[in-house]
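Listed next as structure tokens is one chain, alone, in the form predicted alone.
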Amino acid sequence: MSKIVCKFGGSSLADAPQFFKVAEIVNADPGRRYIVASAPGKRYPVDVKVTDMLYKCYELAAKKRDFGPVLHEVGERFRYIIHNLGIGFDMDTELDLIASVLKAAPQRDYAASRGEYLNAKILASFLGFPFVDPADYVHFTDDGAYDSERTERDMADVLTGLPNAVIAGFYGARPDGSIKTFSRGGSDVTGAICAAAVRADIYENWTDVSGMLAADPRIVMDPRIIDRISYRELRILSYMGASVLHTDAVLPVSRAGIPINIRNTNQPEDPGTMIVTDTYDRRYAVTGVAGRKGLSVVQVEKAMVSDGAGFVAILLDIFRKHRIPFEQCLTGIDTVSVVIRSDLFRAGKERVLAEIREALVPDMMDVKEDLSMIAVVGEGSRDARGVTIRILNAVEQAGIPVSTINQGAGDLNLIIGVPEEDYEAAIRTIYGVIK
């Protein structure tokens, strides 16, 4: 029998009707043995996610204010699910424990994690599967760094001993037992950890869309669904703004060569998007386009900078000392351009620029702000150069100024910088070329 790890997102487990859909999906294939659950998401557009309510509980508790009404609202969300599923579950005891911990020693990560914890316990009861608490098996160090080696070993030990299980997503624990969460979307990471630990045949990531889209549907009307994408392409598109899958979720499964299938809980018959090690000769030269706003470029010019020993290293070290990570670093014969986040750069801008002038004595230095970066990827493209030329020509003809161009060797991997006000127009222009 195959081993499938399924992660169900917040929209897939937002209420009781969604739980019934999840159960039908799980029961449709006996290989779906290990289920990772998120906290309940929004039931309708103006709804509030349970995790956001739990953050509010923490904020009130930290200020020694009454968080009872908000925690009661959290409990009502879960009680509604429990009642409609027709299962027995002692929600009062669970809520009393959460309240006592928040009163005694409020911890933000503990509060946030309780949505996944409770939803996973309820789903386990509904499916008749054992519940696995990741606080016992997903490990972080004292300083909050994820301990992958110990986690995969311990998770493999517990899961391989169980024919089925429901695992809460999003969190683990430090050596002292205190809860530590991944960043938002971290249930994707938990799913990938479990898939790698049991050497799953496939990792199914169930959400509310039928796969990854080739462009942002808020910008491009009816973009096509990507049927197949490589791990590397996914990492680039996710990093640049495509939000279907948490970027860190790719790493554990890509190392193990486990394919990911992004599926739609509400349309389970749709094949979704397959994420694999290598792509194949496909219909489209370009897999997708995605971008990020809120960036700046610092350009430093000095004659024959490429000959200067350590010039780039010194420049990047200045940004590092000011805790400003660089997004891209482009070098030429006489210039170095560093792409950074504007929000991190703005506060210490003058200090950083002054330090660059003192340390490197540049011939010229220029700063471009309010920029966006757009990535276009297509592994296996037989006409990468031709596609690149067509994209750049189309952007130029649309009257959109390009501030930076970064092109990888071989397969299509193009990143261009454009002003923020031209971001959406550039995305539509590029998609018009690649669709």
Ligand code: ASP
Given for the second form:
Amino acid sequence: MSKIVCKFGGSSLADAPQFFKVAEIVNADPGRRYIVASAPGKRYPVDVKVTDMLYKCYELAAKKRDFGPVLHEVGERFRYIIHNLGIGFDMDTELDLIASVLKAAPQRDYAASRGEYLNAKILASFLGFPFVDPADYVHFTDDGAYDSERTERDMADVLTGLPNAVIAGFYGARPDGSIKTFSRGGSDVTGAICAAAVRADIYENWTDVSGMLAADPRIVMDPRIIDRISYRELRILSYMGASVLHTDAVLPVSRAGIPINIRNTNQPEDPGTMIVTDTYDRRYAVTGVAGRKGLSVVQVEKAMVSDGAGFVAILLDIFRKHRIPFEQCLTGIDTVSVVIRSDLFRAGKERVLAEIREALVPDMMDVKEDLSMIAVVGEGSRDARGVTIRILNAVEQAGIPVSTINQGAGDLNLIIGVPEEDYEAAIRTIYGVIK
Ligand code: ASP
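Pass me the form predicted in complex with ligand ASP as well; I've looked at the form predicted alone already.
Every chain and every other molecule in the complex is listed next, the one we just looked at coming first.
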């Protein structure tokens, strides 16, 4: 029988009707054996996520203020779910325990984790699956770093001994038993850990969209859904701003060669997006486009510098000392351009520029702020050069000045810099070429 790990996000488990949809999806395929649950998310746009309510409880508890009414509201969300599912669940005991821990020694991660803990327990009871508490199997070190080796071993041990299970997402524990969460959206990471641990055939990530979009829908009207994308392409688009999965969720499964399938709980018949090792059999020359604003470029020029060694290293070291990681470093004959985040650059800007002047004595130094970067990817694209030329032509014809071009060899992997004010127009222009 196949082994499928399914992670259901907050909106997929926001209320009882969503639980019924989840049960139908799980029961539709006997391979769907290991289910990772998030805390109840938003039921409608202005709703509040249970995790946010729990953070609020912690904040009040930490200030020794009354968190009772907020915790009561959390309890009501769960009670409503339990009532409509028609299952028995001792909510009073659970809430009393949370309240007493928060009163005695409030801990932020403990508070936040209770949304996943309760939701997974309720789902386990509803599906008739055993509940697995990640506090026992997802390990962090004393200083809070994720311990992948111990976790994968222990998670593999417990899950392979169970025919099926519901695992709470988002958290684990330190050696002293104190709860530690991943960063927000971290149930994706728990799902990936479980998929790697059981060597799943596929990791299904169920959410409220029918896959990853080829462009930002706030900018482009009705962008197409990406049917297939490689891990590498996903990494580039996510880094550049496309949000679909927690970034730490990719490594455990990509290392094990397990495909990820992004699916829609509200439209389970849609095939969604497959994230795979390579994208053979592609339908589109371009997989997608994404970008980021808030960048600056520092360009340094010095005659004959390319004949020597160490110029770029010295330049990058100045940024490193100021804790400004570079996004891109483009070198030409005797010129170097470093792309950095404006928010990290702004405070120490004058000192950084003074240090560059002193260390490198450049012939020319230019700073451009308010830039954006746009990445276009299409691995294995047969016409990478042709598409690149068409994109650059279209951007040029739209009257958008391109300040930097960075093109990977072979596959289509183009990153261009345009002024922030032209960002949306550039994305729309590029999408017009690639759709
Ligand atoms: N519930 C957590 C959050 O809201 C984790 C998750 O949903 O993955 O960030």
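We call the rigid core whatever largest set of C-alpha positions still superposes within 1.5 Å between the two forms. All values derive from a computational prediction rather than experimental measurement. Numbering follows the first chain given and starts at 1.
Honestly, after the rigid core fit, is D136 moving at least 2 Å at Cα between these two forms? No: D136 shifts by under 2 Å between these two forms.
Margin query: Does V48 move appreciably between these two forms, meaning a CA displacement of 2 Å or more on the superposed rigid core?
Written below: No, its C-alpha moves less than 2 Å.
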